[in-house]
Amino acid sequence: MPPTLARVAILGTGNIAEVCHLPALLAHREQAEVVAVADLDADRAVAFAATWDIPASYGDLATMLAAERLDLVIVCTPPGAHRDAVVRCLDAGVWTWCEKPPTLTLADYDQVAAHEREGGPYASYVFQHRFGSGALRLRDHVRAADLGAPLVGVCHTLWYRGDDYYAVPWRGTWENEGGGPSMGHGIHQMDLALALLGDWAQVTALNATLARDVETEDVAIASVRMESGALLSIVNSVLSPRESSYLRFDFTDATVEVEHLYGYANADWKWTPAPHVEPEKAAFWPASTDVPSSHTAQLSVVLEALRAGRRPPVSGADGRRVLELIAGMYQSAATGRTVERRELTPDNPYYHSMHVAPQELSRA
């Protein structure tokens, strides 16, 4: 078990880590405490830690795991290191927290838990947006059946990047992002779809690349049926000059809406009963106590099972789920057929790559 105050290093010292990561750790920082940081570019790693007062600055992650005795490693690197870095940490006992998507599949997803232990370490991935008081609120209502059955869900990440956000060589690329705005940007909405709705047994989905110069898809559309019986669909968008996170789900007695952009807080959340409820008993639906979803909020969890040695949200099989998603929706889109859930097996050529050549797509 670690010290009261974790020891916790930075991998990778681009905006995600400044912007997000750095402010959680300090709103933390009487239970966590940054060590260490490392880049490749060792210059980019001085002035980093220069700037935010970190003790120590490396040029690799392993000369940095070998120099320091570390409890976490937040992991920021584009997606296509994800993988090797988070097996590195594991096997050097530290546990990590590592940025979206997870891994570029789900052989290497599974690679990597499998570096894992009883007890820890474990790796975790940064979806924040499960974690904000009125999620967790909706989670807890679908899980007790206060607002009946769930029927109909609408998943839409509309969000807009245009040509120069591409500049960067690894964006829009498949060795590299491993997918277009369904693995870089839709992936945090329909992670919180999945984890209020439960699995997912089959997906029908199309994508198209319309306006920017990659290899990837720039907009995908999907419909899912879930294991409850509830439909869901599922709009994933770097085109849409009106910018727009937009979470809607449909049950018995209610319906239950978030809209946003990159976070939200409880006054972002509509809640509309059915005619037939009661006004008293919808008066308590909605949390009470306001926690943004956040970074911050997710850390806080992060370092509670690190201090109790327990698996994190967003591991293991939790943290799988909407990557198993993502390989289905680009092996529907792909072969023009609706996908189950239950194919998405080791001898599935989806499984290894969300990009499948044509010639191995009647294996598909």
Ligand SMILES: NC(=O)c1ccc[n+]([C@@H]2O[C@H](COP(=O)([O-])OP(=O)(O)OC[C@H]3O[C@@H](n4cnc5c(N)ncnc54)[C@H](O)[C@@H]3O)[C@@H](O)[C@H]2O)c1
The other form holds:
Amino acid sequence: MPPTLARVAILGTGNIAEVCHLPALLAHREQAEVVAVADLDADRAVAFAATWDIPASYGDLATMLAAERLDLVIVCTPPGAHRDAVVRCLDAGVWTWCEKPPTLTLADYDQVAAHEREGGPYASYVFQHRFGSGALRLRDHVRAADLGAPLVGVCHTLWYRGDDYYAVPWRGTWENEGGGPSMGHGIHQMDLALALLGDWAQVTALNATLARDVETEDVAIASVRMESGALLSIVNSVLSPRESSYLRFDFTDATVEVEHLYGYANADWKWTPAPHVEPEKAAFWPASTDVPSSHTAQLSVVLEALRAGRRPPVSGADGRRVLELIAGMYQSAATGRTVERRELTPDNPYYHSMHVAPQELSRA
Ligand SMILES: NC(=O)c1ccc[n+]([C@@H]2O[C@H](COP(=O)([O-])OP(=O)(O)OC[C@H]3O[C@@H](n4cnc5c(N)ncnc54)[C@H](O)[C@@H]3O)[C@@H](O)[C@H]2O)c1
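Let me have the form predicted in complex with the ligand next, following on from the form predicted alone.
Everything in the complex follows now, all chains and molecules, and the chain you saw is the first one.
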């Protein structure tokens, strides 16, 4: 019998848990109750539970899983801890909704997926910008081919992160963050672009570390050929003082754009018909109800899937696509050549790591 009031726990009681997940859960209090939290920093977990009136707190996931009857764990740890946490939950029969990036590698993603079971538990991942009304409306138009063929895309994540941001030990490292702005920041816009345009075929990329004291890149650019034939241009930066998250899609019949920073509403979308399109037709393109992109919007969909016992969106193949593009971008940037999506198989070192040692590059 699916739960009517899902019993939810949060793993990792840091910034994103407090700023985004707790408000999302409170907005769904009719469908979900937060029964426990856990954090390696047990004092932090205790303080979080006290602040938000959560009945139980733990210093590690295993103890929490043993003590609590849970339906869903929301994983908010740093990226390097995602894989093991999600696997442990799935093995305990508990669904997960894990923060981005899903895992550090494609190999880890596939390993996690092998612990899912038909009908649940499933692992799904946080890509909240897929779930605002603007993106959902565009997705429906693309599926119905209302706007003609997709031809050109622009996908910019131009953010600013100063040296203080990288004082947190897990940031800017291959081992714990898994990459730079392609893995940690631009992943949102790239995921949305792929969710709308479908699979990519080829990527050519450049990475640079220009201004931050980090192991990874601090700026990346890429040119992508989609399976449809459309071309997509990507820039991921943490060096850009005027910050912007910008997506633009040119179809045969329309240009559709959204510009925002960390979340959009309908007003951030611009729909421009091509000269041959009748204005009366274009008037019906934009979304009418306004649902901003947010953790709250995606949580509705996760809880619905949990109740129905079916795979949520951003899970399985649908959650993997962006990680595959990122692996291709790192491989292309390191090898100086165009990478085909079909190359990212288990015999490719970039299936196993986004950062391949120089002596292994000859195999890539
Ligand atoms: N979706 C978004 O828009 C968005 C925005 C920011 C961050 N994030 C993601 O959220 C995650 C967390 O980021 P944050 O900024 O909240 O980090 P944070 O450092 O503020 O919090 C992480 C917490 O996890 C705890 N922790 C670390 N390892 C653990 C483990 N193995 N078990 C239990 N607890 C553990 C830490 O003690 C800390 O309290 C990252 O994956 C990040 O990429 C997503």
